[in-house]
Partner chain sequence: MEHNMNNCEKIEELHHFLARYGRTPERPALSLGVAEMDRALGGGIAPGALHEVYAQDWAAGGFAACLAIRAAGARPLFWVRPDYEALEYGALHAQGLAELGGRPENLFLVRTANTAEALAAASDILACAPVGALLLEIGGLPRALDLVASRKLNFAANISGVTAILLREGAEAMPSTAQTRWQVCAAPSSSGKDTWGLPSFSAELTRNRLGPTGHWRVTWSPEDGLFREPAHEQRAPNPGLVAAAVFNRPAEAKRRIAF
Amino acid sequence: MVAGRAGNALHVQALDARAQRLGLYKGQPLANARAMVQGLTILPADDKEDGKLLEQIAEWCDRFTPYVAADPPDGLILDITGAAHLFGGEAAMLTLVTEKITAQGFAVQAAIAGTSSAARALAKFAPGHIAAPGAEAQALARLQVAALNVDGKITAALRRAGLKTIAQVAERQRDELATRFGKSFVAALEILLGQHGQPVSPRRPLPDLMAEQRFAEPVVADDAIAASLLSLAQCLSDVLEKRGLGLRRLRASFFRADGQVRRLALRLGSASRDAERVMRLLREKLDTLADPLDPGFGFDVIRLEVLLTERSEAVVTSFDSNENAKREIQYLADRLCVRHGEARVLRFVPQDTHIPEAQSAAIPAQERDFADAVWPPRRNKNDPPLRPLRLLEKPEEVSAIAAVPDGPPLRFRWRRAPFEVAQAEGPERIAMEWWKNERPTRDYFRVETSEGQRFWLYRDGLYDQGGLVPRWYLHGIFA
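Could you put down the structure of only this chain, in the form predicted together with its partner chain?
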């Protein structure tokens, strides 16, 4: 049996059939249980681990329907709308799910109903029941009042009042019940008996489209897995084509026979429904996984889900080499993203700010279309560059000597090397954004050392405002 702390005392939280036969019950104070039976095996409760286990079971249940919601502390809700026929009808599916979970060593109760609340009540108090559509109220009628899932005090009060079953409660006038047990009780009753039930939110966002293949015998061979993926991709591609859509994000799920689920997310730089392209990327992804896809005893379900679609025109093989080149570059970017991570393949867009380090933003290449990024033209034909090719991520402080406090430096020392300044241009005064933060204004100087190396230095703060000693920073390196 499992005991946990509730209030300030230990109570029985769960117990097996043998303990039940001894007359112990759930919610009993542990001291009472100990007094009744000697030699109990008591394990401490661990809510966190229970939650994790529930998550794992939910993950496993994903193979029946993509719509799985956790119903803590010990329940799962599966929306099997449109999925039951795949398993031979509701009754067959119920047996299958129950058997499979039991086979894994869990005690399980399950029921099917039209609303989540009714299904929950049935599963707890009439396991195995399948309520016909619209007949939930009848199915629930003979259940005890405990199935209302309300506070224990109310349940006890109902019993004292002689209301033993839900049917008896339902017969009563609603305002009578409301005065005695409160409005929330009536609301709970309505939800349970009503047509809508409590809203349920799935654990994962539901896919727009999904294709899956089930195997009678779990597959292990790479070839078989690849072939299955290709046929699934082809199947998705056909549907997408009919709808005039292309996919941007895809998830592949591999359900192992032993209950483990492995998921891979894939992202495409542009909408596509080319099964071959998707396959190529998937294969790359599989090849570069840090912990390779381990089929173990084999996968029994493989599923592809389309998470994000975009409108996409029919792809005509273009004779325009420019278009083809663009597409090849796009594919290359996708490949690099798969290999190295989306955040590592970057493109730049100009930003509307004068702060040098924020003037261009590096954005993952798959994030958006970069055709609309307009870069300001160069100002003057033969101007030397005014901005450095490389900016230090954090300006580094240098010790500098300047002839006049607000003039350019004459020599400075950076990273332990001394530099003599031969020429300097500046100051270019760049004020920080005072409406965001109060950083001091910077006076930037472009300096060329006696050897011809060029750096971008700035003095932090203005001479007449700042502290006593001007601080110099090196921010960038010119060509």
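Can you swap the form predicted together with its partner chain for the form predicted on its own?
Shown next is a single chain and nothing more.
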């Protein structure tokens, strides 16, 4: 027997058939149960572990339909619309699911109906029943009012009023029920009877497209797995081409015969429907897994799901077109992201500011929201660079000596090393953003030392501003 706390007392949350035969029941105060039966074995409830177990069973149920929703504390809802025929019909599918879960050591009750509320009620009070489309009210008519799944006080009030079955409750006037039990009770009743729909939130977003292959015998050979993946990718490619779409996000799911499920996510930097390209990226993903894909006793279902699509029109390009180079660069970025992770492959995009260290931002290379960003030109072609290609992560203070207050430095010391300036260019004056309480002015100089090293330094502030002595900083190094 499993007991858990409800309010300020312990109640029975679960019990076996033997305990039920002794007159104990779910929801009973634990003190009463102990008084009725001596020597009970009591296990404490662990809601967290129960939730994990329910999630594992839901993961296993994904092989029947991608639309699986949790119904805590001990239920699952499977939307089998359009999927039952794959398993021989609703009756055969119901038998298959219950037998498979029972074989894993669980006690399971299941039913099929047009709404989740009706299916839940039938599963608990008439397991194995299949309600015909639109006949939920007839299927539920003889069930006791406990099947309404409402507050216990309402259930007790219905029984005191002589309403013992759902049919008797359904015959009453809705206004009468709303006055006595509230509008929410009437809404729940109409949903249960199939008079109104009820949205169900799946555990994970449904894919835009999906293709899967089921095997009569579980497969373990790498060649068979690769051939299945290629066939599924080509199937998705054909559908995407007909719709003028390309995929951006893909998920591969491998369902093992022992119930374990392994999922791999793939992201592309640009929309594509090239099955060969997708397969190369998938193979790269499989080769770089820290925990290699283990088929165990074999995979009985392999599924590819397209999670995100975009418009993708065919473009005719010449061999020397820039579009070919862009595609190759993007494919390289995709391969690097697969191998090293999306967060480790970055690209820079310009920002609307003139502060040097804030003029660019690093974003994932596969992010396309900034695809049309254009870098402003800063120099003419063949001119020497005006700024270093890369800056120090943080400007480092140096001690410098200048011939005149506003002039370039003659010598400076950086990281305890002295440098003599042979020639200098500047200043390039940049006013800071005053609304951020930063110092108002920077004067940048490009300097070359007597040993040929080239640095980018700036003087922070002017001598006539507030009586403060300006400081010198090194911001970048020219390669």
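In this text, rigid core is short for the largest set of C-alphas that superpose within 1.5 Å between two forms. Only a predicted model underlies this, so the values are computations on that prediction, with no experimental measurement involved. Positions refer to the first chain, counted from 1.
Align both forms on the core first, then report whether Glu393 has a C-alpha shift of 2 Å or more between the two forms. It does shift by 2 Å or more.
For a quick test of reading the superposition: does Asp151 move by 2 Å or more at the CA between the two forms, rigid core aligned? No, Asp151 moves less than 2 Å.
Tell me, please, whether between the two forms the C-alpha of Pro207 is shifted by 2 Å or more, with the rigid core used for superposition. Superposed on the core, Pro207 moves its C-alpha less than 2 Å between the two forms.
Can you give the CA shift of Glu420 between the two forms, in Å, with the two forms fit on their core? C-alpha displacement of Glu420 between the two forms: 8.0 Å.
Ala402 CA shift between the two forms in angstrom, with the core used for superposition: Displacement of the alpha carbon, after core fit: 10.3 Å.
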